[in-house]
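A single chain comes next, written as structure tokens; it is the form predicted alone.
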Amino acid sequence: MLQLLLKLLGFAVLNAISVLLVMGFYGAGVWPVALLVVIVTLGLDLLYLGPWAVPLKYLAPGILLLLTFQVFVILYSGFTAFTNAGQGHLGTKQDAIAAIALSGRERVPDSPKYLLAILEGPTGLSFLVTDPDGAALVGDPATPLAPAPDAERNDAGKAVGLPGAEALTFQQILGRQDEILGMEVPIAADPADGVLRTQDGQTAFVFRSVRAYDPALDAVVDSSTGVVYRDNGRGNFAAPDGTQIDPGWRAVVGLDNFARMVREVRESEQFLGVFLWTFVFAILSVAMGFGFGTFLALVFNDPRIRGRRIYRMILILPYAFPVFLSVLIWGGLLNPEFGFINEVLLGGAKIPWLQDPWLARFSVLMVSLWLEFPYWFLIATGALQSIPRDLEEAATIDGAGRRRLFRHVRLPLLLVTVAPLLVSAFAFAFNNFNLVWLLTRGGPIALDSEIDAGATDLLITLTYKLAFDNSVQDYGLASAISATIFMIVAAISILSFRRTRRYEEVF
């Protein structure tokens, strides 16, 4: 009985959370997500409260997490690649219209004068005004004007105070004039009605935007110039000459982001360099790590070497430390001014390891080798020890030397084990964000770089810069690059896995 009560309580909490999520998503206008939450919640209720589909009850949590944190992220990123999402295009069309109505304000020529008292209360500064009819109104930047029947008045009938709030003196107003002169208090809930602003702290006037949205035209009309800015279908209101009003809104732009990416590759030296360096880094990183790790595995697989266990333990130490910590330490070691390598090993040399483009690339590859070779050393050691001894003995009896033994026996059998791992390592190196970002942040960056791309930037770090570390915040282009990375890695992985099958068929 207790187990049943706990089960019902858990589902009551789950459904309550789902109701809150549905209300939040629906209130924000994201009704497809709200509908999805309803379907998932009802599905879980039916699944766990009924006696059927017992195996699915164990699989459902994993499937739900997979769909939420993997499939949804991939699909959403893919969708974003076909939109103009980014700085100035983050909200809806209604959000853009409201923002335009709040921008470019000018004082209304025939605006009435409001007598003003500035109050400071628990929520900050507010305007207490007396309109031309003598009514007292109060509001703040977040709250439109509302009647204030309990306002205190002076002998002239001006509202000068409210219970629970302190009226600022003239000296206090002067001390905070920048804050007060920048205040805008909405007259009503509709932004088109304008706001009250003050220029002297004693009186306030109505200011309205010169650009107003006309629903009949589905356009923004500039009252000062008469120019009509129409919806261009690409997330902006634009004039006939192409001039656009910011902000815009998120809109589907088709393959524009992919076309921009291809154009950048063709026309931008920095972007093309990042594209090529990504492939070079991924190939060299895997090849160097695998080659050096396999070489060490062959050396210490020889039974004639004494103390092999101690050497093997020492060689895997770089693999035991956290990657981010190792990279940060290497960044200090390579510091040109006081790094250990320059100061101690090179006798005070000033070699710019991370400031020169080619030296920075070399440094990134060396640090990658330091981080990767212990992994391949462990894999190759295990694979070599699993090779049947009779095969090696037979090859030796047939006259094979060490080179032929390695080339025709050990290496093919080794590739049977490590070939799939080489493919996955290439995919990891292609997206090795942590190494590059922690060591060089993609630099050094050329002064004439138009896209903030550096000599060691990979596509993944450039994507991050475009999305989060840049004033532009171009999510659409960043998502298009991410989708391209996914397709490149997927295509290379599929082709590589097909080629590696022949080792399994032969051996």
Given for the second form:
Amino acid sequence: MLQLLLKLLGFAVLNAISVLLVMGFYGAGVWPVALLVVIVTLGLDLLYLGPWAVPLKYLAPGILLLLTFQVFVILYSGFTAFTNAGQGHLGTKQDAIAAIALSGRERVPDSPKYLLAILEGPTGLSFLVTDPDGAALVGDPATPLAPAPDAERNDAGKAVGLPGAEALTFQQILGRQDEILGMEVPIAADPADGVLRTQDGQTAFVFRSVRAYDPALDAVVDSSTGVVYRDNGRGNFAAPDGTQIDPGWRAVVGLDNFARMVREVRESEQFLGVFLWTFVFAILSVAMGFGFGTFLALVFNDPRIRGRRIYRMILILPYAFPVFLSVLIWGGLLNPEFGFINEVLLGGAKIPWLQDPWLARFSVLMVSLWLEFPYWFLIATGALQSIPRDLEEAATIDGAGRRRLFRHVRLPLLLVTVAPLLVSAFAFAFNNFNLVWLLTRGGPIALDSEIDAGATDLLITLTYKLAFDNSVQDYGLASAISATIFMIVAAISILSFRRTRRYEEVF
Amino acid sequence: MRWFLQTGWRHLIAWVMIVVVLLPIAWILSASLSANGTLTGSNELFRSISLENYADLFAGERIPFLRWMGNTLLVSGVSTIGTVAVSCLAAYAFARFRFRGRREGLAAILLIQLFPAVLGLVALFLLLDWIGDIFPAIGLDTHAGLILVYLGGSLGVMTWLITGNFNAIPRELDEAARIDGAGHFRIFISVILPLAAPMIIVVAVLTFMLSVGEYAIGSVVLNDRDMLTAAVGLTDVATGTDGRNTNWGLFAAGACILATPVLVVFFAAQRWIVGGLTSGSVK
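Return the form predicted in complex with its partner chain of this protein as a structure block, the form predicted alone having already been given.
Shown next: the complete complex, the earlier chain at its head.
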């Protein structure tokens, strides 16, 4: 009974959420997504209704989350790589047209003259105007002009006040002139109709964008110069001479981003440097961590050592400590002027640990070693202990010394067990964002770098910089680099997993 | 001399390593106890002991630290519970049922791990930005949005660990329960889960630790100062990225407060964590 109730409750929640999602997506005009939600919900209802497909019942939640937030995100990332998405290219074409209608406003030459009174009410300043026909209208930057029949008028018939609002005196207007001169009150709901502005606080005129969208031409026409800006197919309206109007919109630009990347690699040493350094860092970081961890495991894999367990516990501390904190702390320790290492350990030296390109790379690798060796120490210890004793004894009886024992028995067996881990550690190091970003921000940056690529930048930190940290956000190029990383990592892991399998067959 | 050649040098290495490992941790502890908020002030380890930084932190006037801790607890707590639940369900399917695509599914989960979420950060940002226009409750700068993103990685290494553990539970127990009339869900709840509880707790601890320390996604999704998780907020304090001056004293105190429970839990569960790590690799 209780189970049935719970089941019903589950269905109710599931379907209620779907209804909300469908209504939201449909209301926002993205009906394909709404349709997808309907299909998925029906599928889930069907799945959990009857006694079929039992394994899928347990897998469905995970698969759904995985599809939405990982698989879809990866695909969307791939798609973004083919677009111009970024600052100035964020919205749709409609958004861009609306924004253009709001920009570059100039006074309309034959604008009627509006007599103006400035009112202060509970919602801020507003314009009370008397149009040439004598009608009183009121509006503020957020609300277009509307008739104000209850306006008080002076002897000349000019509307000067409204109940519930206070008219500003000339002195007050002078005192707030910056604010008032910047006010734009829309004439109608359509931004293309223009706005009222004042230049003296007494009269207001119609200002309208000189650029207007012409649906018939699918182009923006500048009425003051007569230049026609056509849709250039790349997310901008552009004049024949190539000048573009900002903002543009998000558009598919094909391989542009990849072409730019290739050009950068060819032309800029920094970008090529980032590529190479990413590989060097990933390989060295794994090799050093694994090598040193294994060395320590061999050192402490001797039952004669007293206090082994205490040692082990302390040595794995870096593994337990939150990584971002460790990296930030190391950043402080390595500070050239005040850091502990220079000031105390090196007696006041001013070594630019994180400021010199080569020293910064060295420091990044050293901090990486500090962070990674405990993991490999643990793994190697476990792997060494799982090597059958009789195997080692047999080798010893056959006359193998300690060195041969290591080279021909322990190391191969160790490699078999850790090979897959080495591959995933490589993939991880390849994208070790936290370490580089929090230690050096990818720097030091060469002064002549156009894309702000620094000496310790990995591809992944460069992506982050391009997308979120630069003055100009470039999501398209960032995604193109992400896609490249994806392909590199995929290729390397497929190749090496094949090799590991072969390795495994030998033993 | 013979003692040194056989075991003594090993102790020597151990002591050198202990110094290397403990230095940063001792230094940050000392910085948190120094009344001076600068880097230099903490270079004479434990010269002065003052709780000023901690008092500052809890007063919350310079940084909303308690809020950040609360946010971290909420985000990491919910996403840990979600991840563990989703992982256990999936692991049950992988461990107890034979179906088409089972091996491929397990392999796919491992493969996807090679592509960290940071790689899709731009797309995640655009996705949340877009969703936020339609459903403001799960868009950018919301905890719900961040939790959903973290949950996207539920099926992962942790699922593998739990699957391995479920596999080790004798199937005879299932059979016995089935004969007693239990259905597959009942078996999952009353047989499998209780028996695998230690492993599930370890997985929960690891997941929680990972999400407490997550910086990249949090820094992109969250923006409002009061919404930040401790990881994002403390990083801003240490690097001055929020436009204010860096304050090492405050950062150090915050770091110690954040790290202490993590370390305590890690060492309490150490035996199982180490066991889990090595059993995942060493079959």
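None of these values were measured; they are calculated from a predicted model. Superpose the two forms; the largest set of C-alphas matching within 1.5 Å is the rigid core. Numbering follows the first chain given and starts at 1.
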For D214, does the CA position differ by 2 Å or more between these two forms when the superposition is done on the rigid core? no
Superposing on the rigid core, does the Cα of I305 end up 2 Å or more away between these two forms? yes
Spell out whether the Cα of R176 moves at least 2 Å between these two forms when the two forms are superposed on their rigid core. yes
Once the two forms are fitted on their core, CA shift of L20 between these two forms in Å: 4.2
